[in-house]
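What follows is one chain in structure tokens, specifically the form predicted on its own.
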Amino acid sequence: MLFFPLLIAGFIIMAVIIDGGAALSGFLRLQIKPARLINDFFMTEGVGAALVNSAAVGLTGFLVIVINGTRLSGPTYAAIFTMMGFGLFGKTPLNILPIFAGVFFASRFALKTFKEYIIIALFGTALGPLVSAIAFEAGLPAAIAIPAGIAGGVLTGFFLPAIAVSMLHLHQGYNLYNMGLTCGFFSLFAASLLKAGGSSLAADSYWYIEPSLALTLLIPVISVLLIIVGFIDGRGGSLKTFVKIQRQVGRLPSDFIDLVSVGGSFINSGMVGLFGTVIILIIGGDFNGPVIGGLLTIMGFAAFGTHLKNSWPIVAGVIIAALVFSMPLTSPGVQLAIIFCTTLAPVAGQFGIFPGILAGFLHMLMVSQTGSWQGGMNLYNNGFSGGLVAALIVAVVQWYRSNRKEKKFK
């Protein structure tokens, strides 16, 4: 659990060292700025105010695992990861921690302790910008719109938990990002609730597309440094839980630290920051919030389903989706699905290489759609449609498999 704390510090010193002063001002500024799909916070405030937004977000999950008592794991490990790639273009500790509560209330209604539904929790932070929406985009007058704000993320947080279970059961495990499929069902009932009161949901997009070698060379350096880790900490064994690791189908729940080793997982999640930066590099794409941030989502799932044998056939499949219907592979959307796609890891894992890129393939082609469905408040858009897809695909295999298991002993 050190290496977080070294992490969130080692953003601020780089934010600092970018920006001074003006990245605290500018990380102040961020929590009362619209956060729906696509804003990168690099261009909407700065690198300096995103990078120390993406260190306060992290260190409040950090706080929230360490105060509850909750051990390093697979999902705890990925989580903090993901929260802090998302604190670089959407999540901020004000529209996170209504969420918090509202899952916290749903604990006690269930009678259960919130360290039960600390994960859900954690990812349920996604719908953080359903929070700043109303506070400041619904168009509120001035003395309800910040409580009202509050109140929604309360509200939110309190039915994910019930949510969750069920967006489980459809998928069955082969989309690593279950909350993001969940937060956005219920996000088209917020989404529809907004436009029925008269708010506009339409957003500008900022992206971020100024060249920075320190942004460049941020993931690799992460990626090396958690290498070393890992080999330190297997003391000579890692590198064999490694590839251990690649023999996993990741299917949630796959916890590869408790499952195989904390070093292989560590190297794993090293390998995986830098294939994705390799990918990225390769297309032509910009290291800005929203890439960045993907690299450290699937960085962090590297410790819960995801590793390179199968995460490469869903890529190929976004890619070739992108060729096939000339989508810019330079675009916003194509640089996150070629990176987030690997929620639909396990389907590559599970049932092979081909449909592995059958999955990416209509992974591409949902995802260009599915964001607007929500109005952008789902920060985990990707998770959503690899839920949408991975509910076909395991759909459409049961049948056959059944079917033909019936013919034959017929």
Second form
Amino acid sequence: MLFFPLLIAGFIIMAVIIDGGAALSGFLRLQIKPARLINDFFMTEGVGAALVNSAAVGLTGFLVIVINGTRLSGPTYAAIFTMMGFGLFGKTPLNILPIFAGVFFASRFALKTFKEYIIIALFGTALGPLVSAIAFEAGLPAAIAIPAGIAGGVLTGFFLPAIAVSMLHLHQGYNLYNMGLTCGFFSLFAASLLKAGGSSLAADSYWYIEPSLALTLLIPVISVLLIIVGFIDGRGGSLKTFVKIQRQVGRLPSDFIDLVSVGGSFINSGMVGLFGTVIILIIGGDFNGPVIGGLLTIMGFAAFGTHLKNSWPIVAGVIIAALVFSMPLTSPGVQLAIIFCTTLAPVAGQFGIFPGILAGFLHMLMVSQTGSWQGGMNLYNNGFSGGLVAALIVAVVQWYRSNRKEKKFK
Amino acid sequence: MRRKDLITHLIGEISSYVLEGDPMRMVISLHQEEDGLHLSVMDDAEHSDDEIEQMEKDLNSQKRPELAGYYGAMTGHDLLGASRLNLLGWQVKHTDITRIDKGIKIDFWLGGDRFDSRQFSIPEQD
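Structure of the form predicted in complex with the partner chain, given the form predicted on its own:
Up next: the whole complex, starting with the chain shown before.
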């Protein structure tokens, strides 16, 4: 309970140290900026403003979880990290609140409590840029632009639960970012509608490339702190539980905090953060909003499906595909794919190293296309692509197993 | 979810789990009341004490509405890979596992808000 308030406070302190009072004014301006992929808030309004925005988005998620009496465990831990991460490049408090409202109305309509849909609401904020696109990019008259954006967000949130469950069945839990597939699927329709209405939804790319020691060290510092807290929490047994986590398949829903331990999950989270940082350093990548956001996301999912053993084959597959097809490893799309491809970690966890590498390879090819399909409005573009790849692999494996593994009867 | 769908999915997941043990016999019994139901599954396969302990843990886990309301939809539906008893555990009121002559009997108790556990004689918890 204490960890996230401290992390959020840490981001605000860092923002003030870097940009002083300009961080707050920049944060306010960010609320009305376009947020579709890839809008690195470090570049659009400065590092300080982006950090304050990340803290505000994380705090919103944290409060929604606490107010609804939901346990802080694997999925909620992943959700807050993910929200904070994407608060650096796409989510703002203004563009995520209508999504929450829509999911709330859906829960009432389905005679459920909001708590039962809270995971969908938290991750459904991936479609925040849709709200911003309607309000600030569609060219609507000022009087109706913001109400139309809010209405669009509420309507979007309302349909997410229905789609999310169907998408789960499509990949059977082998794509960790199921809301990425869900939001991507929905965005295909939303983007078509906006384009039919005359909006070009031209691809933006704001990618911060200024080297900064503070930004390079941000994830390693958080990771080391998590590892220390994990060791303290486990009182000597954390290393054993960390090893036990490496044996998990990771298929949704694998709550490592519940299935194994809190201490082991914290160590795993820190190790995944360090692993991601080392890869980005090796390829000469940038430590900007999207990359730091991606690293925060995979650290969150290290309590909900991702670990070193099931991740490396997928990452290797992505790098092989990039090299085979001469894609620069430092290009924004490849850097993000290297991080977010771990959405397919359960494929390697269940089927082994070579299927994992194949999944990563296919993912790299797909993710370079899916962004334009959905107009950049779904922030979890890698989750969209990962879902399609997982669905393909699951379909083939299921067909093979049901027909070749053994005879039904002697 | 309609009651019929819920029962179908629960039976799908638990029978998938039981059949992974390759039993020669499996019996499924269902008793329904207005505010709840009792589902019993029996098999004749070998089960170690460790396995039964893990089953008890998974099936009587803490209720997780935030997971049951979303990922619970995978119960008895997505059966590629190992069966997952924790999906069932989030949704049932209580589960008993007892050894029988050869194999085990798993009793699931489900009910709504008006569910009266005395009607189904759920054992008192310590």
